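Taking the form predicted on its own, here's one chain by itself in structure tokens.
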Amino acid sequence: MKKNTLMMMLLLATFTLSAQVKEDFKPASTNQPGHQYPMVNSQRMVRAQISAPDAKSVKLDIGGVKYDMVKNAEGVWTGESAPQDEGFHYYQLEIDGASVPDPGSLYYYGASRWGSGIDVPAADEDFYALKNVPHGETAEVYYYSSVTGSVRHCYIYTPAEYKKNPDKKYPVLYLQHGGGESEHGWAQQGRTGIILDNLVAEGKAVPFIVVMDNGSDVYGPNNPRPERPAQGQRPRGGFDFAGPFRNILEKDLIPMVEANYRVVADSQHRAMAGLSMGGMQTHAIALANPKLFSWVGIFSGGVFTVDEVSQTPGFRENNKLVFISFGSRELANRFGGAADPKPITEELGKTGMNTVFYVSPDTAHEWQSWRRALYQFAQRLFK
């Protein structure tokens, strides 16, 4: 009797869930050309589909949750997730225990691998929508690093007017990705070029150059990677990405940019920002060399405190803007009881510094928080 009751409850729950799913799914904008799946509906549920007739189990792995998919008579598995936050998400399929990319989606570098990604439509997506406006160029650039002893790769965005104004020099933003990501992040899933094209076209931002480098790949023949600790152990002091990347930035990257691009080569026309790990790098580098950047932004990566600024001669005098941002869900679920970053930033503002604290509504530690942060930050730069 109890077993039958339990089965009826499970069937009722399944029926209720399926009855709540709106069948208005549309192919995602991030799909491979010609592929219908994955799809997203108006509830922001993601539906995936794959042919795997010999598989015993297939799951959709997105947002830290795995959802069972169901096989039909032709061996095609279909399943959907719970509603997701607006914006970009990494995901994968798990087939008989093996995590694999979805052949229906374009591939993006995140979570330390190339894999699937999907853009869930957002109410405010107009600011990163592709429009009929003058477009800049995002170039792949290779340069030699004396710090690593190797050739490195970065992306450099130049605004639409760059080639039309051969005598004009431009400010520069050095924009860093997060942990497990690379220089591809801001250029691709961050939609940096599109965001800036739209802002400039609307007169909301001044034209400037953006440099997107790899802050994780800081090793080479001249700077070998530390030995990995034994399984289950953490490296003593952790891996230091900020120190080596600061050396690359100061000795190789900035000199390369200033030698090859028309830029105003002083701190007043130089900014640095980053998300998560990139924000931590921005924090460390800005304090280590306070006369390098006059505009700094940290997206989901910490704050500057009054004590830190007071103990860093030159930071207050040289700085034009400290921009701090988080997703609202990050603030609501701070790990380890961390201090609230908003009053810390406000306290710094009370000392006379220009500070901005921005909260992305209804997002967590994810790309929609960082796209919105860049949109807000870029409008305040170099003015």
Contents of the next structure:
There are 2 protein chains.
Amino acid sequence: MKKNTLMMMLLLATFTLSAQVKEDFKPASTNQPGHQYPMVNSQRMVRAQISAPDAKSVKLDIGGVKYDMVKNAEGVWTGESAPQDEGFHYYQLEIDGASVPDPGSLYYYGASRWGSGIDVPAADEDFYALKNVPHGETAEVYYYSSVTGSVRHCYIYTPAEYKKNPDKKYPVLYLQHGGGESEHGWAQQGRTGIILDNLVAEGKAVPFIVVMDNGSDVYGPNNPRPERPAQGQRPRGGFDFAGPFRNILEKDLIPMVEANYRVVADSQHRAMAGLSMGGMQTHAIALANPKLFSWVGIFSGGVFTVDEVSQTPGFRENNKLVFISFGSRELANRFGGAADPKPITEELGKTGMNTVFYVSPDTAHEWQSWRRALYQFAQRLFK
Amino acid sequence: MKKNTLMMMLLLATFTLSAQVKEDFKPASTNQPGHQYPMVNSQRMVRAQISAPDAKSVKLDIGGVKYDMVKNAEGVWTGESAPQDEGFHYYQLEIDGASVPDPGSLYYYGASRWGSGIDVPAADEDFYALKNVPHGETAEVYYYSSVTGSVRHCYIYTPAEYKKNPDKKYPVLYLQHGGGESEHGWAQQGRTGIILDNLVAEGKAVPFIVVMDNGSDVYGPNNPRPERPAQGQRPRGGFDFAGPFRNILEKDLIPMVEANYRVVADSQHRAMAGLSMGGMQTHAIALANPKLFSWVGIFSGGVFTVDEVSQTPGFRENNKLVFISFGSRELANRFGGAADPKPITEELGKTGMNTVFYVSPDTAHEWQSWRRALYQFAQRLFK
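Complement to the form predicted on its own: the form predicted in complex with a further copy of the same chain:
Full complex below, order starting with the chain above.
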């Protein structure tokens, strides 16, 4: 049998299997209180439902694909998606051409909008499940930034034992979201507090503080937002995605945290990590100021190369961990033949640095990859 | 001229005036980042806009009225409401019969759903405006409840100075939402932290802690949710809206707060207030356990009568303040000739109790009444 014929048969078999929808749908954990829809089945298909009696067309828009929904006699539309990866996905409904949130789901900020999100059950979901363990707190914090000239909003997680040890000082992780996201990402769909509560309860991580700020909205009276370039044009001179946030970190955020929380205020007790754009910011800021963070993590956002490290005096001496992670599907589908990050990270490890390369199984550029990256990274921090 | 004719002319004049829409619309403060719509003009009319090229009908649904929107050549629908009261309002869009959140707005929990909300500018909005003053923190707190047998979620606000005074103990206000709402209400649309930060910064309130829990979802393995009665039926034996929450307060929530925060753990430093259903809970719990709270507030949720107080041994002796408030439109439109709460409260004051009756100008059973009530109540607490 030719290879092509075999491939064809496998594809057909896959298609036939996926066409048989298993009727074991259950309400998603991310639904609004009391709502039955959206649902997910054991094949990880998402089924949405909405009453729209006068609509001509309703679609479920998830994972970059729009799935037609079907209307019943009562004007209620129902439809399901192809199987999704385990974990969290942004989605919306399209009603007669209007893209709107699903009134059945809770809402999350990502893809540059507050809108619907759904958690598809995962084999390893226990690590981010809410349990009866000692819980830390995730506080909404407002602080004045001299860099932006405005009052900014961030989240600060303190571990469960923080209140019980009034004389103990803690290390701090600065944890950044991706493009089109905000400080809400790690606090909500990232499940940061829950993941750390569980890790600390199991003795797998040392207790530390996590600061989640907004790395995209770095504007205010003192740093006006640049004019939006015309459609399809790139901003003149490129977009400085790390400089303004570095200023905020160095001049306002870190000083505020170190003045208000019981923290060990040195680089050995300070980490930075981020996903996607937040990883690129971590990369740029760690190279620009190598004495700021001794522990760095990039989740789906690039690597540190041997050359970069060699050309950055102090980085090697000061660093305790370089953690690099990707979803397996990101590695399988690298755009434009981008260099493989695994050997690059291994090269760095061979120069004597403490490097970890983690691959999230069967996930893409999505939150399940980043929840798992945090889970892995947190266990290695400040040890 | 007959009275009826004069009334008719006045109504017509009002209608003509309101039909002249002032084109000074500005994006609402409650919009998603970067969104222009919805907007509000100086007449407090709300203008919504959404692209729905294939829709037959799009409506703006606010304040119990659905306003037709109009489609332009590009398939974008625009329409505005009649003038709204100052302050916060829930709303949604209706697209070909589907009731959905407006993708332009931020989302709030109320009317038993997460959905769109809009803040209409108010003459007195300064008291709940975010300013460059010392800010307290509003923390998301998880705690285990023995009453429900589950991990519960609440918000706890600590004042700005809380971290600076490691030996100082603070009084606590337990502050409850209304029916169809949740712990998110006071923390978000209620703007509790912002209001208290501003009051403390101006020296108008003493710093205190605020605990905002969920008084509707009081269920879990140890207290199963009662079966939903058939449509139009009332639950057998009536609905006990205060008992389970009182159990949670006494057995789990207050002990958790007093074990984890620096609080003065006696009734003289403990207050309870609530809006609507939360006010009814405050009323019921304060009469059931008069030694729990010395300061009580009911916002749009009833009164304490002289008879109730007389029949509750210990209430009078232990109480420091009975605060009762309503929106002026609630008083103007009392259902079924309900008794006027003002003379009832004045009667109680004449018996020697410290009573305050506050009326929010030109507002109804809505958040602007309750923000103002909190602003007034907070200035009188723990003094």
